[in-house]
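This document starts with one chain, in the form predicted alone, laid out as structure tokens.
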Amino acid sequence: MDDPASLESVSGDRVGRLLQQARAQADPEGFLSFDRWMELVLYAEGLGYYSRPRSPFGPTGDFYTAPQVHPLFAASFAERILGVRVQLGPERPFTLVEIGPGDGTLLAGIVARLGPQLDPGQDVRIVLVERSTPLRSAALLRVREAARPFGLRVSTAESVAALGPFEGVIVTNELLDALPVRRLRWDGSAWRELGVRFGPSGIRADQGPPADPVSGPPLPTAPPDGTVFEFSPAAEGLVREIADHLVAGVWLLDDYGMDEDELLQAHPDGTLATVRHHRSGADPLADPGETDLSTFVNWSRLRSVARAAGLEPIGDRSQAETLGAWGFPRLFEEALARAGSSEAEVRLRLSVKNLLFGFERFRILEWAPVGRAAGFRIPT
């Protein structure tokens, strides 16, 4: 990669500050692991990906997600929604949470099609936790005019755990592939980190020292020389946050991954992408701070923290199968028949396909807290 000061000069002072904060930040050789690259490169405050004013969604910006898709989706976590509400009671005080909810798109969706099968009076609250600053904002502007018309509360927290002891729902979409990870090599006796590494010609990937103890679940032994292994300590942080905050009620989290085994079978060399402009590319340095970084879920990492944490699974299919048990070709036939027209007809098929089909690697994973799981459950 080209030396800092020619970046700075190419991209700005907001790059060339970016950088020396990496710097400062390396080891006295001038390594600095994934994780803490990541970590700056997304989500440094008024230099990271995440804090530029420009929305990272839609077609101005640099990927979709499935609630840009169409507002059947959001629709469909509602009509989940509304049954986790019914089942832990009317009476009682309900929380909504999305945390990383971008620009509110899905939650402004729920909220709308939530809203009318609300009893005015009843205790709802829906918070956002966000920690884009930029993102925040749009957010709260966009679920708060959706909420407007039932008089819900919307608010945001900086933390699940700002919230205290709860009972409700937390909904997830697209996030966990986006927490920063360790990348770890075998060299054929032991894993090294892998990260960045600053010298007197520039910054280069490099790989570091041995890695560090790693806490929860045991890394993979002995594979192939070579072999990348990937996964978040801040996602298994979360997953601990989420479990010693939900009292009662589930967590919905979609997102994509593969299970341990084959992702060390189909991605020996790691699952790390970038994407710009609707672009995808693997090189993690390229354009940072400009540049969307994401790697999949490790789905057997996460199982094994979240049921150390005392959460236990009701719900793990694929996001299409999952829309299907929500109740969504119902609420697909109620959209076509308000289509209006041929082509409006046209329009809503083709964004349900996508929902359905062009998602394939995206998985729906419902949790909660043991012992209090039993009713939420929605049949296979």
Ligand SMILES: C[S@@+](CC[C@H](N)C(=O)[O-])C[C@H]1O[C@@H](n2cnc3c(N)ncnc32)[C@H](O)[C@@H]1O
Second form
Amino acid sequence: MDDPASLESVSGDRVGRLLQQARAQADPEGFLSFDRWMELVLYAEGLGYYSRPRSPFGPTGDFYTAPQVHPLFAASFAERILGVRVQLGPERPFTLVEIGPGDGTLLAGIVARLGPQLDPGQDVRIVLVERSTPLRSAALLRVREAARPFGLRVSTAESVAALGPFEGVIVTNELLDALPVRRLRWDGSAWRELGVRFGPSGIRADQGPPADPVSGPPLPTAPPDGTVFEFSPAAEGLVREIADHLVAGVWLLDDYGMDEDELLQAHPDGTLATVRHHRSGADPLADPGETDLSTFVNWSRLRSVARAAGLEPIGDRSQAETLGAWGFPRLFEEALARAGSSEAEVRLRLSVKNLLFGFERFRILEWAPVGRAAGFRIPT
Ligand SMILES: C[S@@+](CC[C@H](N)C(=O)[O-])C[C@H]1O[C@@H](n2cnc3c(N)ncnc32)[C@H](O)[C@@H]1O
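Would you mind giving the form predicted together with the named molecule, to go alongside the form predicted alone above?
Let's see the whole complex now, leading with the same chain.
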């Protein structure tokens, strides 16, 4: 496997099999909608970007997420989760779920901070819902390791629905931006579906038939001709699934996005982005399965879906503001006091600067089941 030629043929074979699967799903004219393309190239079992044995995170991967910048990020989440647990009543069964934990860095960091503050024998379960097989294994190992000293139960689940109704906290970090999106273009009189087209000379980006009807909030009406609009039925389905199963507690949701008006104005060509080895690419069809694809979250649409499904907002601030409200300044002071050397102190300050100012477009939203939110709100 060290021979570059054999590596190339393995990856070539993988791309070939991905393309075959995509071709099989295309319509008789060779057209496949973008959400189905994105679903395959990111998640096809054993073939998609997140199914590869190589980790997408960190210096040797393609991108960093906030939990990888510094453990203070996870520590702040742990503070917030403890607060919710106190509100729910420490004697009650409590479930902490992370959906899309990737390699488990955030959840392991949370568990390491929560563990010492939970009494042994309390009914607490920690659950990972991660669809990538290699990442699920890595996360389970990491989180179990963090939970072992405290005797906490850690398991995996196929989905939130598989847990049945529960009380507790759901965490998602950079999950929604990685879910497949439909891309529509306004042609002056109707929305047309965008996607990929298979032809004799390969695949190309193309426009398909008029878009199928959209469930949920209505599409924007009559934007400038050529406007591209992205939305994620998968993300909206997940919101509904969470609303149906989180009986009491809070969903803490960190991601980047914009409100719909701002998206249409600032990104009339859409927000689809590709990244590989920490560089963005120009062609979203290049290197299928080797390149990450993501889009901005449409906050307006998701808020509306959440409300209709029975979730109400109890927090909606920038990542930096939310961390501040969750105790970040005190945690930072404590970490500084423990730094031990001026070099460690400088490193800590740089990481904190990155956490607070490097995730500009990120917001942390907090949603709770309607009617069960009162005690969970943190004053601004
Ligand atoms: C951008 S990564 C973020 C990973 C991690 N939360 C972090 O911040 O480092 C998105 C993760 O969500 C996972 N994922 C995507 N769709 C999912 C779904 N429907 N259920 C569970 N995990 C999912 C992916 O496999 C991937 O691990």
